[in-house]
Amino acid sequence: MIDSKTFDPNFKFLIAQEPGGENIKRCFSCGTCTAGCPVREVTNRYNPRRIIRMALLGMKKEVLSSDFIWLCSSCYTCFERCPQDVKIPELMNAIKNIAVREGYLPPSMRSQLNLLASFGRLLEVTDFENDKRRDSGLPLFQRRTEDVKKILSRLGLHREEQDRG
Amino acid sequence: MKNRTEDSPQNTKYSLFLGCTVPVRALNYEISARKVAEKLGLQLSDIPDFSCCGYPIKSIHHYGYLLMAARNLALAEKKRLPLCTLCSACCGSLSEANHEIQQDSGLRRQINRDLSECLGMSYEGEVQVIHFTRILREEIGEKRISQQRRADLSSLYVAPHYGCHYTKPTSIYGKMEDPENPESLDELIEATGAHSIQYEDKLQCCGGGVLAIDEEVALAMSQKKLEHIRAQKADAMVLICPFCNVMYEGNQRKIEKVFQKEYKLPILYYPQLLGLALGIEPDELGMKMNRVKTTDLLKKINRRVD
């Protein structure tokens, strides 16, 4: 049983000022992003008509802390279908981004910033991919590209002791 | 946008952005598409400072995604080339933000302070991004890929997957095809001379969005598509983005491991069923790169001598 005593008015305004939230409020709840959900056809803990309604409601701690917002696969097909154009897939978006000012950051995705920082892409290009890439007659890949860790510091995405390697 | 076959290509020169999985994970991509852009007289050139598109930190930070797309835009202004990915993602994150940065001038403006301070950099909005499937069909096109066949492929009944973010959002992309009904890499496979079959989901989503965060659902999502396109006694699946491949190539013994199934699905790249048809040794398309081998598939080719 929900609790409406614990609902917070404003947390649909909060997301409809995020990048990708903004159309949130249009949502009349049809079901049509959950229909044809490729992630809802094989797990029953994403289902995104639910997830907006609980962030319409307010249940703002509910949603930010749970897993299931990190759950869309942003294929888009919900986006194309939406007859509201709530842009879900970029609502998504946008609720993941407060979660993570919120401190809710999946270790995955923390390991994903890191790895960005460290290389300037989420795969690392070592010797052994140099070497392979120069038998296959490829040319050889730059190492890593600092700017990246330069623009993820100035957004305070990275701190210097996060540093790897 | 129109079919080029019958005049020459009008726009044949490209910087290359290769993201973060084509230069380690999918060399066999990379190869193929190089040499088969060269074969129709195409120009990729490389730009080595490029780095991740952005598209991971879009769930953490939507501006940092932007100024990393941003940087990468801005290295392709400078050389005055259009973009061309060969990642579908990328194509997807990196089309978003150069649309939100075009459209948005107090939010261009922020992005030209941030890149200059940082970086000393700066982006217009000049860039045009493309998939370099996109450029095939757009420049090339089916007419003059048919015309320069030296294999007959004719025995060979492929299962295209199109992939999520080389159609979708159509309102960044505007209407190149109907996402719901995408025919591109249908008649871009037909012109190769296999055949392009029909199988039920055809459209579904790889799950590769969901990989770093649940990966048992990431697996049963492509697990459907590997039955279900099996179940059509496919060849091959022919794809043109190196997330999908992971999902449907990288993975497949974890698929068939974890679900007691047996696939053995070869998958190739479009570029290299194309490289195929233009009668490249498949040693040059990187085919004995492919995981799941494809000395089957191969066996039915029957190579045209000129």
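The term rigid core refers to the maximal set of C-alpha atoms that superpose within 1.5 Å between the two forms. Numbering follows the first chain given and starts at 1. It should be emphasised that the depicted structure is a prediction, and the values quoted were computed from it without experimental measurement. What changes on going to the form predicted on its own:
- After superposing the rigid core, the C-alpha of residue 142 moves by 2 Å or more between these two forms.
- Once the rigid core is overlaid between these two forms, residue 125 counts among the residues whose Cα shifts by 2 Å or more.
- Remark: with the core as the superposition reference, the CA shift of residue 14 between these two forms stays below 2 Å.
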Second form
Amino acid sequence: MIDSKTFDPNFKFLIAQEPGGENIKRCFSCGTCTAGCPVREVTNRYNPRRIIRMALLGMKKEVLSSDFIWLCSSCYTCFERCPQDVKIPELMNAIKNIAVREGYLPPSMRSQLNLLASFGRLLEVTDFENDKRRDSGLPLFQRRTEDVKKILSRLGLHREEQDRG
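Requested next: the structure of the form predicted on its own (the form predicted in complex with the partner chain having been shown above).
What follows is just the one chain, with no partners and no other molecules.
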């Protein structure tokens, strides 16, 4: 059940201030974006018209915490067909940026942050890889994560990942 008391009437203005979100209030829910969306053909979870409508209504938590905002493939089919010049791929990026700032990350991004914090890169470099590098005359990879952890902490991402597990 959706509680309208939790709606944030300023959410649309927050999105409009974000680069790419300027034209959100132009949308009048014609559905042209949804009709041509290739992602929508694959899954019903992604519906640009519904996402924009939810954002305009102020359903901030429901939009930012959802996994469907991350499904846009940025193909620009929706924008090419939009009669109101709403750049939906850029709008989705604006919403994603707000989501990340507010601590709503998709599982894949959480995994990548955990890898960065653990190894300083997205892939673990083991002794096997370093042995191959040594045999090829390449410098060995050092496991230095202090700088990466500092960056993630300053962004508010490292601590958050530890809390979430």
